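Below sits a lone chain in structure tokens, taken as the form predicted alone.
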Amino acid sequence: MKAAQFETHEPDTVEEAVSLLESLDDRAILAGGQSMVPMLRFRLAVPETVIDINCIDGLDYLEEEDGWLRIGALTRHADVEESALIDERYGSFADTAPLVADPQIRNRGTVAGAIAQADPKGDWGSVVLAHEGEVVAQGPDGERVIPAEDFFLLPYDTTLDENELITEIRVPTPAPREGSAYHKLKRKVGDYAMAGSAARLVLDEDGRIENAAIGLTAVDITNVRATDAEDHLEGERPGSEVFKRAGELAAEQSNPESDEHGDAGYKERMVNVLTQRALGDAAERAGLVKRRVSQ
């Protein structure tokens, strides 16, 4: 099947793109296009106009600035995968990038586009939630910063206004004694997650967990935080028994659906195991304990 006919605009600036969003009725944004192009091809999306933002300079950055890791709207998955900064300081991002689809998609698809897609099986939403990150959007009234926790509403639906363009995803730079990790279960290489868990731990000077955040993939209607597990972890010393209970609480708080790949009970058990593994890696990367995971 071929895509229905549509007009294309290629703005040179964010302001021009926002103006087009405001003035055109039936339009879609094209960044990496790895979700949009198949939807156009199969006519699951039939916009009158496609606004291709790839000609806008200055949106392909990946850098630390003013206490934030800033990821521009045109930064590709492969840019994250190949970044020495990510490899050195952001464990969960380094874990996630090579798990996104296949190399062809990672070379073209964008982190911001994947988050804007708001697929509950998407990996980046959980990672940004675990890092208590933010989505930066530009609209007719200027810039708006949306906490990741407030961004996801429903599958493929967010709090982004229809006239707003995501310009940046950002997460705080790591605190001392901070570690993070992401674990994902998928049927085969390149698949979306059947379940996934991103964990971030900050330890205090005494080695106790000062701050814990966990984001879950594919086990609810959006990427979600496992807040009961986070509450359990804070103030505790990292260890297998503490992580085991956190995994159980994350599983209890998840709401997976049964499908051809596994029933809901199986996915809850996977949430338990994946969360323990992510916490173990995060703690090890925080520098104070070796990984010990209950199965």
Given for the second form:
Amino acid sequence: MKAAQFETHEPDTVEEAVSLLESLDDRAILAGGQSMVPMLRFRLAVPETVIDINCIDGLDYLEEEDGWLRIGALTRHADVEESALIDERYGSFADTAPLVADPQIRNRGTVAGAIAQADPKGDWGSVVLAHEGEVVAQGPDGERVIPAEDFFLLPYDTTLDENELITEIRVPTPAPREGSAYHKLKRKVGDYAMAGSAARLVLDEDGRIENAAIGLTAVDITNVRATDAEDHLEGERPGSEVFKRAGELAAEQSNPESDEHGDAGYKERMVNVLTQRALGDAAERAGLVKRRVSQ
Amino acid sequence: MTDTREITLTVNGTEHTIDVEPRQLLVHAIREELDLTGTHIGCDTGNCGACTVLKDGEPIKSCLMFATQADGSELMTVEGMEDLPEAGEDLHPLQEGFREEHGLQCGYCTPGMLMSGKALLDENPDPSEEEIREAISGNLCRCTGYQNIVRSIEYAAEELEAGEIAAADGGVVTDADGSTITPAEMTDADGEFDCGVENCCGGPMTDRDHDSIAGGESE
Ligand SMILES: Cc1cc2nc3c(=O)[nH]c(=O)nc-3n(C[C@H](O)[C@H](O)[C@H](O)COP(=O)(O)OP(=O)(O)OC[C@H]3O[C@@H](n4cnc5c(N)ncnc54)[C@H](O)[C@@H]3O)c2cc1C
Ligand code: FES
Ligand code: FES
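The structure above corresponds to the form predicted alone; please provide the structure of the form predicted in complex with its partner chain.
Now the complete complex, all chains and molecules, led by this one.
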């Protein structure tokens, strides 16, 4: 199907984009287009105007600054995949990037666009939740910082104001004994997750878990934190027994729906397994020399 | 509302200025405005990869992008392959690979496969099987199966490397045992038709048949 007719604007600056958002009634933002172009074609979105933000300079950065890993709104999945900094310091991001869609889509799609899309099956939401990250938005009244935890409302619905543009996604730079990982179950290459689990662990000097954060994919109405599992982990020494219990708790707290990929019970068991694996990798990357938890 | 916009696309080295509606997809601009129908449309959802083209050297799905977004960029489609410096008399080594290794049956996915293969070999001239599988993971093939497609890309990687060595040695390729063979002899040896492979179409073809077919349908 062809998209309905629309007009396009290609602002050169964030300010220009925001003033277009403010002055135009019926408009949509176009970033990588890997979700938006199909939505326009299937007429799930029928805006009068499309604001294509790809011409804005200086939004395609991926860097550490002032204690944050900052990901500009035009940074593509492939930029994360190819980044040496990510490879070295952000295990969960390095795990996730090559698991999003396929190479062609990763060349166009952006991390910020995926977060804005707020698909509960999207991978980046879980990762940013597990890193206790933030969404930085620019609106008519200036900048607003939204903690990832407060960002996702419903499938495809967020707390972003309709006149706001996301300019950056950011997560704190890793603490000294921090490790993170992402595990995803999918039917075949390029598919969305049937279930996914992002885990991040920070250990104290004694090797106990000081901070644990887990984000889950495709098992609730949004990407969600597995808070019961996190509470169970904190203060414990990492190991297969605690991870096993954390996996169970994450599964209990998840709310998957039965569909063609499997029934809810199966998906809960997968949440359990994926969470244990992600925790195992995270602990290893936090510097704990321990064999990876296998199942 | 139905305003069109003038955009410039450089496709396979030739600059085109066309008028497009903002809602025009890049794949439609390529096929319908520029008449380059080698780029296929296989799905309506961004899944199949048949519409893959190179935009400024990177593989993208041209059905997931509006034509206006490609304004000013350099595109490459399957039609441009035979004009590349590494192409021989008629086919590019990748195209030759797909012929020699039975990398296609209906051919619907082939232009997209070739583009993903080209992007891979440009970055990584000596890919492992796993790297090849990753590079074509956004391209679906419903008939050939991927074994032969992987082999076709491997074939091209070897041919391209042989071509480079040959160029460096002034046209003479040195064999592993140190003896020298000419590029023509090598093509003969490698080009020998060898089937008996799972997922083969099973057609009772000889190498000569392949050559005559390829010669007959010069696009
Ligand atoms: C076949 C296929 C497979 C896929 N598989 C996966 C997968 O496995 N995992 C996964 O996570 N994703 C997957 N995706 C989605 C992909 O990651 C998209 O790139 C992503 O969802 C949207 O990012 P985008 O930059 O393309 O945004 P767009 O498509 O341009 O925009 C998406 C939405 O976000 C809004 N938006 C974009 N940028 C901003 C901004 N800066 N500020 C405010 N709003 C903004 C748009 O208005 C729109 O509503 C897949 C997509 C396809 C087509
Ligand atoms: S036609 Fe573009 S991905 Fe199928
Ligand atoms: S050869 Fe028919 S789809 Fe690949």
